[in-house]
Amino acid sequence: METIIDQYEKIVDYEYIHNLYEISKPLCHKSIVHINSTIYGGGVAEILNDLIIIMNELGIKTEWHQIKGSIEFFQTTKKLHNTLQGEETELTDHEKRVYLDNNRKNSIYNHVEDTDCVIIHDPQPLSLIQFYEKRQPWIWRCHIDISNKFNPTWKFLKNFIHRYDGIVVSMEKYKQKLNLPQYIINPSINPFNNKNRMLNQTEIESLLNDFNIPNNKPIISQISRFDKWKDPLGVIRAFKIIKKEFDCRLVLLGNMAQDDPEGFEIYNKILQYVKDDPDINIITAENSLLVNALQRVSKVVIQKSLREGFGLTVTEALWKGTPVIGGDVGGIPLQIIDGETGYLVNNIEECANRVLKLLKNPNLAEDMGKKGKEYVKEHFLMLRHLEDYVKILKKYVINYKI
C-alpha cells in the first residue's frame, strides 16, 4: 500500500525523502504525543490528521489526543484565544477555575508517562503540565499571533509557560521575552489528501451541484471558520464594492470548529447581513473535497483576516493556482509574495480594488496563480514541517535529563 511519503516522490526528489529517512533514525521506536483541542475544525487539526501518519511511517510512535471540555471551558478558551491576539478582555477568578478543573479532569483522561515526549497545541490544553510527575520533555506549540498578546491574560499562562521545555511558533516576531528555547516551524499542506489532491472538471461541478452553487458567473471566495478574525462581513462589503463593477458571486464556506463556541453567533450574523442576495453563498459545511472543488473554480480567493497566526487556507489555495488577497497580518505576508502570488490588503476598499483588478486581467491573475504554486512547493509542504519536527524532537528526546 502506498504511504504519503510514497506520494512525495512524485513532486520531491528522492534524495531528500533518503535523508528525511536518515535524520528520523535516532527517534525510531521512540513515542511522541500530541494534544490539542478538536479533531475537526481549523488548521491545527488538518495539520495533526496528516502529520501523525507521516511521523508514524518514518518508524516514530507517535499518537493525537484531544482533551475534553463543557461548553463553559470552550467559552473560556476562546476567551483565551482572543485576548493571547490582542483583545483586552480579562478572565475572571471563576473562568481561571474552570480552565483549570477542565485540565486537571483531562490529565486523569490521559495517560503520557509512559511516552518520549508531548507536544500541547494552542492555549486549550497548555496548562495540562502542572497535573502530572514530569518525566519527559514538554514542548508548548502556540499557532496564535502573540506579537499583540493582552498582557493581563499572558501572566496568568506564564505559570504553566516556564514550566516546559521549549516553545515553537510559526515566525520570528511570535518569540517571547522567556527563559526557553523558542523554533519556528511555519505550517504546511499535505497535496495528496481530499483538501488539496488534483480533481478533474466532473468532480468540481459535481460537488458544487451538490452544495447548490451556481457556476454561471465569475466565484470568488473566503474558506475558513466563521470568526470574527476572518472578517466575514468585511468580506462582504468588500464584494458589495465589487458587484457594482464586475458581476460576480461570493461564497462563503465555513465550520464551526469543536472548540470555538462563538461560530454559531458569527455564522447566524452573517445570515442577518446579507439576507436574500442571490449572488451570496453561505454554507457551512465540513467537506475537504468541496474546500478542494471551490478553490479550484474561484478565480479570486480571499482570506481577509484582522489576525491570523498563519492562515493555511491562503497555502491551499495557492497550491491550486488561485491567486490570494490577503490581510496584511500575522502570517499571511509569509505566504502571499505583495504583486506576485496575490495581494496584501489593509481595509475593505483595498481588498475590492485588488480583486477587481485581477477579475479583469484573468492574464496576470493566471501568471500569479503559477508562481504561487511554485511558492507552496518551495516553502509549505509537509514533508519540509515533519523535517522541522525531526530537528526540533532530536535535540529534546535523544538523552533527555529531568
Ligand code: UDP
The other form holds:
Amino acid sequence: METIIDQYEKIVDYEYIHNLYEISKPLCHKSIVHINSTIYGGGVAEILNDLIIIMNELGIKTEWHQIKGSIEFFQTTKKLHNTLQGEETELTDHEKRVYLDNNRKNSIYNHVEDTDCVIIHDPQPLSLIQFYEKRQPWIWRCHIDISNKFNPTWKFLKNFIHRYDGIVVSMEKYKQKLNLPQYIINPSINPFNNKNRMLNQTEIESLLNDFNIPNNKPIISQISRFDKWKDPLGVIRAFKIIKKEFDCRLVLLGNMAQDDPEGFEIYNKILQYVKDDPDINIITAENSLLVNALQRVSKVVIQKSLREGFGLTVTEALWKGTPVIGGDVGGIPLQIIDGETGYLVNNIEECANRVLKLLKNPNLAEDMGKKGKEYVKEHFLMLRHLEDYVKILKKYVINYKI
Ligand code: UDP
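Got the form predicted on its own; could you also share the form predicted in complex with this ligand?
Below, the chain from earlier opens the complete complex, with every other chain and molecule after it.
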C-alpha cells in the first residue's frame, strides 16, 4: 500500500523528500508520544490522525494516546479552553480538583517512562506532567489563541507549564512571557486523505443526496464544531441578509468532539433559531467525505469565527479552490489574504456583503479560489509541518540530560 510520503512524491520534488529522510535520521528509532483528549472532532485530532502515521513512515517510533475523563472533567476543560480564549469565569476549587484528579488517574495507565519525548496537546492533559518522575523532554503544543487569555486561568496553568522544556504555538502573537523556549508551527492538512482528496462530480452529488442537501441553488456553507466561538447564529443572520438579494442555500455542518460537551446545546439552539427554513440545512455528522464534498460544491465557504487558534476548515476549503470569508481573528488572517484568497470580516453585515460580492462575481470567486489553493500548497501542507516538528524534536531528543 502507498504510504502518505509515497503519495507526496506526486506533488513535491524527490529532493525534498530525500532531504526530509536525511534530516530525520538522528530521530530514527527514537520514541515519541503525543497525548491529547479526543480521537475525532476538531483540528487537533484531524492533524494527529495523519501526523502520527507520517512520523512513523519516517522511522520515528511515534505513539498517540488520549486521556479519558468524566463529563465533569470535560466540562471543566471546556471552561479552561473558553477562558484561555478570553472568557472571564474563574475555575472553582472543586473544578481544579476534578481537573487534577482526572489527570492523575490518566498518569497511572499512560506509561511514558521509556519514551524519548512527550508532546502534550492543549490544556486538557497539561497537568499530567506533575504526576510523573520526569525522565525526558516534555513539550506543550498549544493550539489555542491565548493572546487574550483570562489571567486567573493562566496563573493556574502556569504551575504546570513551568515544568515543560518548551512550548509550541501556532502564531507569533500567541507567544507568552515565560522563561521557556517557544516555537511556532503552523498547522497543516494532508491533501490525500478523505477530507481533502479529489472527488468527482458523481461522488459529490451522491454525498449531497445521502444527506438530503438539494443542489438546486448556489450553496454557501460553514463547517465547524457547534461552538459559540464559531458564531453559527451570526452566520445564519448574515444568510438572512444575503437571501434578500441572492437566492441561495446555507448548509451548516458540524460534528461533535468527544471533549466538547457544549456541542449538543449549541446545536439545539441553532435548530430552534432556524425553525423550518427550507433553504437552511443544519447537519450533524462525522463524515470526512461530506466535509470534502461541501467544501468543493460551495460557492463560498464561511468561517465567521470570533476566536480561532488556526482554523483548519479555512485551509481545507482554500485547498479545494473555494474562496473563504473568515472572521478577522486568530489564525484566519494567516491564511486569508484579504481581497486575494478571500475576505476577512468583523461583523455580520460585512460578512453578508462579502459573500454577496463573490456570489455575484463568479470569475472573481474562481480567481481567489485558485490563489487560495496555491497559497495552501506553499504554506500549509503536512510535509512542511513534519519538517518543523523534526527540527524541534532534534533539539530536544538528541543528547537530552535530565
Ligand atoms: N470537521 C469535521 N466535520 C464537521 C466539522 C468540522 O470533520 O462536521 C473538521 C474540519 O474539517 C477540521 C476540524 O474538524 O478538520 C476543525 O478544525 P479547526 O481548526 O477548523 O477548528 P477546531 O474545531 O479545532 O476549533
